[in-house]
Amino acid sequence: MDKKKITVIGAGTMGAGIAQRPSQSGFEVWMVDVKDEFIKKGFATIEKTLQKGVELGKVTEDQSKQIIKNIHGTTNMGEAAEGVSLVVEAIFEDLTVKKELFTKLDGLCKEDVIFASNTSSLSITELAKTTKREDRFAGLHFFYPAAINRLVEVIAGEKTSPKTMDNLMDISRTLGKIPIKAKDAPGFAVNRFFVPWLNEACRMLEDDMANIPTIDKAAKEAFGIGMGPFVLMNATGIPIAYHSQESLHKGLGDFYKPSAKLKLQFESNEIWDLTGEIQEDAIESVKERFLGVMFGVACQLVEEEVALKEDTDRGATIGLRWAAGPFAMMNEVGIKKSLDFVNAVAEKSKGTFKVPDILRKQAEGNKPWDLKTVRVTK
């Protein structure tokens, strides 16, 4: 990008993390919010992250001070819009408020400025319609914690130009991120299979298939992760899991309907009770059900051309920190066995889930997925 000024709208946890990344890469960053107190909290978040980085030897004290110096806080949208090349919106998930913001920004920014939304659930195409730059509007979905997690989804709306996508892929790499492309569809790439993974844990609890400690243990073993779905939901917030599932349900149909258990837990405003004895005899069946849902949904999103197989796997390993992605795991399990797991999910769904044709065809040939795993970094 010719110009080196990036504006981030929103100084909350995500906005502050997003602002830190370009500052570390030498960009001039403007962090905007409606009140000075919010901006101060944003700087406090950045300083806390950087201090931890200093303690771990990731950055020096001098580098930390320079990163802070590169970031300007303001409540003046016009000031932040002047001379900017990219605007990243990172406010709360409210479609109406986001639309109002982008309408205002459209009048303040020059024609060549690219707009990007950090939304994890709202339609990029719908947001772009509020502007006169639909070809220069896309999604930049950073993963938590935004200052550290290397994954970013670059999402194309219906009218996003290839040039805009290329620019955002390039800038993401410049920020030290690993970008993956996704189409504007419910859940984009990663949440499309991750959120149902959480929901399926609740469904298994609802079906009395196993208790919470057993489901968490099975998930940790199957996916090579440190936290199971229930511990994770307690840490990140049950409302996030519920609302994300509701969003998928609205966009994709009844298979994605939130589990009754998840709904009740959300309404109770309490965290999951993690106590109980491990039911060792249920571990394998829980693993198979997790894999069946994850394999099926991952194949669906690739079949619908939402994302590539390789990008789907990168989303899992980089964004979620799983030991392997869905397609690599299918290769490890075996394609025919993977199809068996997905068939079991389809049968239990009572017609709400269709086994993807690409998986059926792959199983007929009984060949592993061809995955291009070489990545060149300059």
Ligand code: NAI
Given for the second form:
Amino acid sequence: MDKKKITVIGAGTMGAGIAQRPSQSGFEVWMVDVKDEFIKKGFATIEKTLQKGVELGKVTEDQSKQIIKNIHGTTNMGEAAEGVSLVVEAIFEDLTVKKELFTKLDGLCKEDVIFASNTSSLSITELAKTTKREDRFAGLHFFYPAAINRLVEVIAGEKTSPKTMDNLMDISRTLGKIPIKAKDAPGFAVNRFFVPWLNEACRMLEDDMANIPTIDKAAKEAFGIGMGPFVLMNATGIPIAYHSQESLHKGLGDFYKPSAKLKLQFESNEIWDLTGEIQEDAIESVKERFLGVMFGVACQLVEEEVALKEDTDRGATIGLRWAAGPFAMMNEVGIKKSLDFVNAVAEKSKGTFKVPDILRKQAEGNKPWDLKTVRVTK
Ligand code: NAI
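Now show me the form predicted in complex with the named molecule, since the one above was the form predicted alone.
Next comes the full complex, and the chain you just saw is listed first.
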């Protein structure tokens, strides 16, 4: 990356946050949208985040002004494509619209420019095919809020070159992010276990195991988080939870089918009713079922080489702010007991979930997972 211009396409919820980071790290940033009013909205999002940063003493007023100044808003794609090194796409989650955009961009940008998509659920390999630079095309999946959340998944499509991956890992670090590598598989690494975690909360409700406040309380205790799955879905949107689960279902089979409760709630266009008395006697069994699903899916994705176990854990702690990741939690619970929880999920799944071999083997040896983590401070 010898040049210093980055273009972000889409100034929405994610695009604005994605544009802020490189500007903060000294890059020249171009933020593109289809209408001036959307660009204005993008700038308003950035200003709001920076204002909070000033209040918290993370940035000064002057720095905040400079960050805004480094970002150029435009509706002219040609202008944004000129002299750019990296284009990050963050437009609507629609395959046709994204494909049209990449075809157009491919004609506008120089050959060596890297394209990255922030898609949550579409195939990077499919998107790359619309360009003549499949080796210089990858996924850069940021997490909400993109300006603040430090996790980014760097996703290799079938033809993404190692050099492109290295470049994107480097540039992510330069932006102050913590990048993890993931394969181009449904849900990549984090959504692969996070979305089923939301779905399992709905399934437990469907099975009458407990009411909503009880399930939320159990999740908060088990994962060391501030919001349970139902409160979280009300905040981030039930449609996104439903669509994400449906896309896992299509790609990975019936174990990932959206819960009937989730489907109904999505169709009703209402948020979850969070009221009710906590049922203390149900807390432990709810926790075990959450852990069983999450351990099982995490082992499955590592077995399929979607991500390393250490990166899966970092996805959970950095991206989702869980107190610990699935593998560290299995070590805490004990591998044999973890296998028991996963076995219970597999039995209930009517053959749609197979206990991953890596977990079975680990339990045979009765040893904790070996988690290699090195933290570098510069
Ligand atoms: P959004 O709806 O807030 O913003 C999309 C923006 O793209 C809009 O301002 C729209 O006008 C603009 N746009 C649409 N077509 C365009 C085009 N052809 N050229 C230029 N601009 C165009 O959407 P959001 O939530 O920011 O999502 C964007 C992408 O990020 C999606 O692929 C989504 O799956 C992904 N994502 C979303 C996350 C979230 O929490 N919202 C998390 C991680 C990824």
